[in-house]
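The chain below stands alone, shown as structure tokens; this is the form predicted alone.
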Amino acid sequence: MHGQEIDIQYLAGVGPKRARLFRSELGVESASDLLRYYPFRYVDRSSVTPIASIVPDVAYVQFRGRVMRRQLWSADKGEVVQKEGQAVKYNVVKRMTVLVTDGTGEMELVFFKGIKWAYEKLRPGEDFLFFGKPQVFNGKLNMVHPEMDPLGTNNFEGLGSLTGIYSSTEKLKNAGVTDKVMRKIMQAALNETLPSVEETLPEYVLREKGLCNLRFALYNIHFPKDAASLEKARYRLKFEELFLLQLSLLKAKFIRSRADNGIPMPKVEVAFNQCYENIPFELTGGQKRVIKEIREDMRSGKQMNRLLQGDVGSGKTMVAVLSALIAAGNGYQSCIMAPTEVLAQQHFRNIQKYLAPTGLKSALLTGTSKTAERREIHAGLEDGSLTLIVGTHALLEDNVVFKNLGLAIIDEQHRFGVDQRSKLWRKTSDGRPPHVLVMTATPIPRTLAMTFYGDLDTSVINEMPPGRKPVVTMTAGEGKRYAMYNFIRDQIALGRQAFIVYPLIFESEKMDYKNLELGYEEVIRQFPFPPYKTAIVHGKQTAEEKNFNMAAFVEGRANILVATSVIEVGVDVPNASVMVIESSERFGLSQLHQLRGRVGRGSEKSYCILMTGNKLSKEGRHRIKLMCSTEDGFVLAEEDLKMRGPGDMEGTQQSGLPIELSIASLAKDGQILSDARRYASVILDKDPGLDAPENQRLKIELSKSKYQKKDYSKIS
């Protein structure tokens, strides 16, 4: 058997029972999987701290101690007294405490598990090296379940330097897989497999990028010889991970850019000009630049795959319409797919206005479209009389057939599954993929865009339409609540509307912040009917309920909309001038920014009021301060990534990342990512197919199953 492919159960210290847990809890099946399961941090075990110098709640500490006394405790918390020479009745023992001293002070060790083993090992008078997290209980310094190594008089065997700490789970810990056991298993995996580990990067890459070899990196990431060796190992493994990721994304992009299988759209016909000349406002420089980029893509004969990023209200819909008119001028249909019915309806209303001067036909298809309406729409799509269709998931149904789909525009694409989106591309008549424009109002940090959308070309609209007023953002605590309600009354008296957003639907015992149900009752008390009308929207409602309540607010029949963050994306109510966000410290920056973007869409001055609890964490205070200091979504998105990491950011969970990152961090390793992408691009410029002899290792790596997911480039 190849060393790296040893089943995890055959490693010393594992066995069938633990192997099942390694598979279910960590996704680790083989020795090679285990080698790539890296420590998430390291503790320095090069020094021994006197007990008198230990303070509680430091991360970890190591000390030397002599066992003075052992005590066993029963379930009723009374001490279990054993007569000399009698066997210990471990079945009634629930806890053991051990008092140790090093001459400078005393420490109590506490054990709830493995008591028999610890009791027999920790004999009075014996010296040990202990390692763990100190804390205070009942005024005494103690340590629960420390690691321990026996010491002779001058024997410091086992005293390491940098020691890796691995992420674990309750089930693994309960099965006895402690940090110490994990390190023993890892050592066994390295002993068995390291000699047969094959290098993944070509020799010239190691040389040009100054990287250590893979065997050195794998050993020193788990058992660092010293800090310098750990840094070398860490850099090598991070670069490898990001480089191979970027190589896989760019290779797909390079292949596509060289393939002449796109639909050429060389003409700009009269409809485009009629629409352009009748736009009631001047396009921003950003919009003009993006339209030019899209125009070049569509005339090239290659398939366009472009990501359009633009902050809330930056004018992406106008760009989408003009792109669809380029397709129409060349005899092709377009579709715009939105994640919600409300957003689809909103797009359709705007698009109808823009298309009016052209005479071209458009339609709206959603889950609530009537049968007769659907029949007419289906016929129009099949005979080509419908130029542009706006819709939700309903566009993906098998009976929706286009005559000649040439452009697919996806709004907020992370809300659609890959398989769903791929159905659209199968609707083209001649097998050639449609041009693809992905739009998002969620500002994406540069490193995330390079990774999640690494195979797409990117356009950014980074300026707002002229005349759009900035939203005044302020923060208020509980003491200002009634002043906030009075402010909303004043705005309603001026004919405006207000959003009030809550983070939760139902009360959670663990969370002390306001929930939607109690909040709604409070708003109704403050704004009784008549004269006020309050609508409510949340994720537990049916689509019909949601649409009814949302429509009441959008059409001005309700003064206030109480909601969860379901209204975060896309809702356009120009008359709404106030956004109140309850428990705002509980939201991430990107989400707060999206919510704020729901107001300030009309000509009136608008306000965002961030309500906060009395106890704000340092991070929460920092987020609120940032929100009040800038309206730049990209600045806030970068900060959000640094503070929360990519996994928590809206939408990133489903974005089609080719591999799961094991060691690199998109929040912290932006420089390595940029370097890896540039370097991958240089290699592919010379050898797009990685066919050169020196690139065979790279070709082999990219052929592995983790890179062989669906071709995301055609379904983004």
The other form holds:
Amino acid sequence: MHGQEIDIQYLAGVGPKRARLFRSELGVESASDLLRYYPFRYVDRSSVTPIASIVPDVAYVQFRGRVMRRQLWSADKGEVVQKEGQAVKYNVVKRMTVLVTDGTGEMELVFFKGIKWAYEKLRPGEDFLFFGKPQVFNGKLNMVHPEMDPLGTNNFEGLGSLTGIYSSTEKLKNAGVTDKVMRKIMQAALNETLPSVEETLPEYVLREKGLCNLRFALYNIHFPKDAASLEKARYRLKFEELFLLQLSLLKAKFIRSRADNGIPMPKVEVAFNQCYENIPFELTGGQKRVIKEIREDMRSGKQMNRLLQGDVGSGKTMVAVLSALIAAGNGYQSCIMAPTEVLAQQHFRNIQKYLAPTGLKSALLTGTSKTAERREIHAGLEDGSLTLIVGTHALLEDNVVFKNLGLAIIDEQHRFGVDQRSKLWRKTSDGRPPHVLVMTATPIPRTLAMTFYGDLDTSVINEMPPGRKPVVTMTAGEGKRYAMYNFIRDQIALGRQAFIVYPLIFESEKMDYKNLELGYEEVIRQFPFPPYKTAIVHGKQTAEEKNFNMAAFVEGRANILVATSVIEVGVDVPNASVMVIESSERFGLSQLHQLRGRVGRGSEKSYCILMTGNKLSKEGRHRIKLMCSTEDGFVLAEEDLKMRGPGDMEGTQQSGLPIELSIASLAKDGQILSDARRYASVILDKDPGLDAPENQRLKIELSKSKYQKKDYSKIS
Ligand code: ADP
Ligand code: MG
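Pass me the form predicted in complex with ligand ADP as well; I've looked at the form predicted alone already.
Starting with the chain above, the whole complex follows.
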């Protein structure tokens, strides 16, 4: 929006004091900012509810009422300090109650502020239209600070039937910015600014997408003429928001993919085929498709930036190895970086197996690698005799230098920060960035992936290797605790192992550790040594303690692993057949799904037991029910998104949204988002720099600061 920016303080009804609050509380500085401050809901003010049928705690209602009685109270003693007909001493009045009736029932109105004004307005015997949020106080229906309009004149103050409600703050309300005042200020902002508001989208976009123009949208989002106009306005603003965001993300991607700065890897050499032919199983369709996508990327001469999503156990390691072998076949080294030592070791063991037929050399480098070993590895990486290195953060250290790193694979990417990752690609000698493959087992709902990783290519392995048995999921309340212990005993007698996981949502929470400790003691009592052995892993242990305990379980020396939810993502213990999750209602769906994925990795039937407290919220119950009904990580992730919103989703906390959305919702507007993204890519395909005259508006929009923040997901 151009034209002249009007400082919010100069709008009628604002002034310097309120302007300061608009700035600090809402981030609104100018009249045009204010126009982009949309109502969060609308109420239908064309309907009038009889008082008798008003129920408490519904959203807003509107009703008629005749003033019966006004009472003024002093707060200290709660005494009525004023009777009708006496002069009022407002300085001692702390509260006013007004009883009104519409013949069907009575409602008490309560005022703590603006009492003088309201007292003088609400004269007994007169009729008003009231509007506000009803509640019950001391068993009686009341309403605090309702809006009111005298009814005699049928004066609705030009309110349309749909009235916007703005989210506000305590401070703004205290400064007198009520819903009604907010609407007045908004009206002033529209009057002052709307005529000079400039369209942000090109004419052809409006036409092709059937969108209303920006002025219509901004007017009707605040003061809808009717439901249809509101819908048009809302659609237009959502589309605009998602479209511009996608345009900015895709533009970065287009620029990168046209840059031609990737390392071309055209050959598929013997190593790849040797390995491929020796895989002891048939690759799934998903694995084959993804490998093909990766091969095409690496061959293209453009740098690959690919996110590979595949549920736990979907076989991502194989994909990683084959990708590394493509690089090897073209004379380049690869690295695979895992977030923890345990995971790196596990990767290394598997990868060595797959690499054996090729005769290529690989090594493991972690924080605990011995100095001599380290030295040898460093040398091997520098002279190129090592083809593949698997490791942890230790790979990022400055003294790790590659002869020619061609592919960087990062497992469980959300544990790595952007800065850490970017260190990797500065390790190549010829200045060309390596291809990058990021693998995650956290299923990310499509809308989130398109936004958080909007400038990456994504691949999904959407099927599991054949023969995996479903995990039987059950819930158990406290009453079944002993049955649960007996069940574990039976499984141990069959030679299996069990996880018992405690929630540790915030690592610092003392309470959670208390629960964990008590739980551990209880488990030891139930499963005494000998014959049982129980290991424990949590975030307060040293790396050594953690490794020691983890290894005891992985190697089968411990029957039970008591752990917090920080338990390593991706740890593979095929012999573990039971996953008990304590206080499971406290976990999000994605997290529950991740934990459940720890079992069911071997040939035995596996079980996930969700322990629940006595008082389950409706949402908690819904989550537990979903867990019992599906094992599809994407379905669960979509539900999680709907229930908790994007901010709380696993894998998104660290990245944050590329820009803050003000009207569109990633949980609800998936359709508009996909459409906007597709359309954005059509436009960029024709005009990647947005240089065409008809795209100037878009270029101007994207040059605004909110699109200039750093790209969160961009990998190189
Ligand atoms: P994740 O995607 O969780 O990293 P892994 O790569 O660790 O999964 O694979 C899980 C297990 O499935 C491994 O034991 C692996 O050998 C096996 N596996 C992978 N692909 C297949 C396949 N196509 N058929 C059968 N088993 C497979
Ligand atoms: Mg894995």
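The term rigid core refers to the maximal set of C-alpha atoms that superpose within 1.5 Å between the two forms. Positions refer to the first chain, counted from 1. The shown structure was predicted, so the numbers you read here are calculated from the model rather than taken from an experiment.
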| query | finding |
| --- | --- |
| Flag for residue 169, CA shift 2 Å or larger between the two forms after aligning core | yes |
| After fitting the core, residue 199 CA displacement of 2 Å or more between the two forms | yes |
| Displaced residue check between the two forms: residue 489, CA, 2 Å or over, core reference | no |
| Residue 244 CA shift between the two forms in angstrom, with the core used for superposition | 3.1 |
